[in-house]
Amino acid sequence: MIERQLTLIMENKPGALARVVGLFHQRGYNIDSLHVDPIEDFSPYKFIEDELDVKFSIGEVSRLVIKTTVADSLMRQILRQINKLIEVIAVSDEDSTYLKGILRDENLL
């Protein structure tokens, strides 16, 4: 088991955080730490706007950082499951990034 950090870019909507935490709970994954901040400067994530052809407003999206301890074999499964949540725009770990269902090489960390 290895400690991992996941970074999620997600829409700022009621219940979005509860759905992410619920996904971990339902599958028996533990969350070691959790930190959420609204994104005020979207410039580091400009590639997301360009790829999805959207423009996000201040406070419309948040960055969620989750630290968890999981085996390597479960990490990819967790990323795919989180990526299926409708409010999630992008999810990344140290190795890969999923952007609305598309596996990318860019890292959000």
The other form holds:
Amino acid sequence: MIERQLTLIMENKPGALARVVGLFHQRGYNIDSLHVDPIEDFSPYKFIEDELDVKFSIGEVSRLVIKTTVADSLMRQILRQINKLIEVIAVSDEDSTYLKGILRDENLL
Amino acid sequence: MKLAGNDMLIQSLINEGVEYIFGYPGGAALHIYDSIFKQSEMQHILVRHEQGATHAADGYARATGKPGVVMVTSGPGATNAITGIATAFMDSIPMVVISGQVQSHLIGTDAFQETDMIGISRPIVKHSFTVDHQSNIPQIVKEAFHIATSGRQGPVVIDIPKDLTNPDDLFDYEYPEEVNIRSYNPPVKPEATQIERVVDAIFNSKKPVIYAGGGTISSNASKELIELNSYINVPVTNTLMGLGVYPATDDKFLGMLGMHGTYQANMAMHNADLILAIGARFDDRITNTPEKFAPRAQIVHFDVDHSSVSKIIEADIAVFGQVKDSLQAINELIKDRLSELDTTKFDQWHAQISKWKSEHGLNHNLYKDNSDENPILPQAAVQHIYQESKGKAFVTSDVGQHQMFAAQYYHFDEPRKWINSGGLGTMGFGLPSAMGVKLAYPDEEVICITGEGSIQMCIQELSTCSQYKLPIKIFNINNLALGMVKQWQDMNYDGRHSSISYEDSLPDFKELVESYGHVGIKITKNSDLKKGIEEAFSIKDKLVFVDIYVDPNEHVYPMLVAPNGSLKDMWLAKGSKT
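To complete the pair, please output the form predicted in complex with the partner chain; the form predicted on its own was given just before.
Below is the entire complex, every chain and molecule, led by the chain shown above.
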């Protein structure tokens, strides 16, 4: 088991963070560290805007970074569970990214 | 048009085409109930406990495919709804639950009847909304119904503080025609390359099995499944949640698989070289020990939910998307390539399955053993119910031995006819869910097969049935104990029967239901069984409760050997295993 880092882009709405944190507890995964802040510079995420055909404005979307120590085999399951949360727009680990239901074989975030 | 929050909420439900609201009023929901009073397009069904409201809405949803709608007040109203929400969540049933909340300025002050409904329900909902302003109500309701009914379906909670339903504050109302949630995009179309791989796998297999579950029903893909098997003609098993999606009376049907599945279904799965898992999720009641599951099988998994695939059993080929779309695509391709398929290559496999069936299949002659010296067998009771209802009824059930006997001996030929709590295993589900089904289909026969343990968990709804004149047939498979727990205690705890008996405290169910204005029938011996059940079916305009005293020592078999067993390891009778 090694420490893995997950990056999420999610709607900055009340309760959204609680859904992510709750999911870790509910599914029996542990959180080593967690950092969240609203995104102010969207230039690195323009590909998301293009892909989803949306335009983010300041304060609308947050970036969440979670470190967790889990078995490799569980990582895909965690990604998929997080991807299912309605307010999560994209989620990446070191190897892949889910961009709303669509899996990419690279870390885009 | 300008409306107040309470009227907006109700008008939004009308715009969604809601027919019934199942609910219970209270302080925080008073403004909303005033709006319900003022309209006539939807009917509110007043239950006797909020759990009953959620199960009734759930039964309505399972039978019709349309979302069930629940209305409760804050605090205890909301918490009482939790078991029913969890039931719907585990079985992916579309439901919208609206809970009143204390006024915005009181939130967080431990106000009267305040509870954090969003927090409490978070792990058991697909999504939830807190209404923050009246003008957002139409959009929130639209999104809630969209989320509940698309992708992998599930319950959605809308929590609305009382001040936002105040009849004096008017805002512009317009119900959105479309909904587009940028962060929510369930997969729709399967990938063509995967479809080709599946067809190749079928054409290359010798021992294929179709294993279809509740997702096939949710996706309304029964017709497509039957069409698929008209081309490939392979054995089909259904999960507890999938019963009815493939006709049980078809000769390719193996019966249910899993914990109490048939011998031939479990053996077929264990020995298969190809498993087509369609809208099924390899639940622990299906796989037994996952490491020992179907050791030689290639696994094809059709699912709308990414996270279900390769969660328990690694899939060799995954097909994401609505099962209906995926099966349509498979059927199109198979039709083109049908000349490549020689189905006689499955003959040996079919012969093997017939042999298993004749060796240890379910005994369908149980109902013939009708001497009064023997107690009534619960399986025989179900067989009579099946015959008298001609296999056409909607059957709801509770949880326990009676549920398994119903699943084994009532043969469902159509989807959405078998209504039970598969994932959560909620006792108390049967009666209220039957109310929802009966309201949706007033002219159809609706049966609840229950036990004397389960029925008492929501027995208060007998009163609701009386108020709304719901002529359901309730068959109480009465073994005077919590039968499934007792069975486990017999098998694993040397027969130490801990807390499974009510001693002599059971009510006389006949008298009890008669006090609600219903008809009660009590059957205690074999010679009265057929007659009593016939009598029940002859009464059309009243709820009939048939209390059937059955053998208190009967066990449900087959039963998977656990822990560490595989699907071929089964108890076949008391003291006898494979």
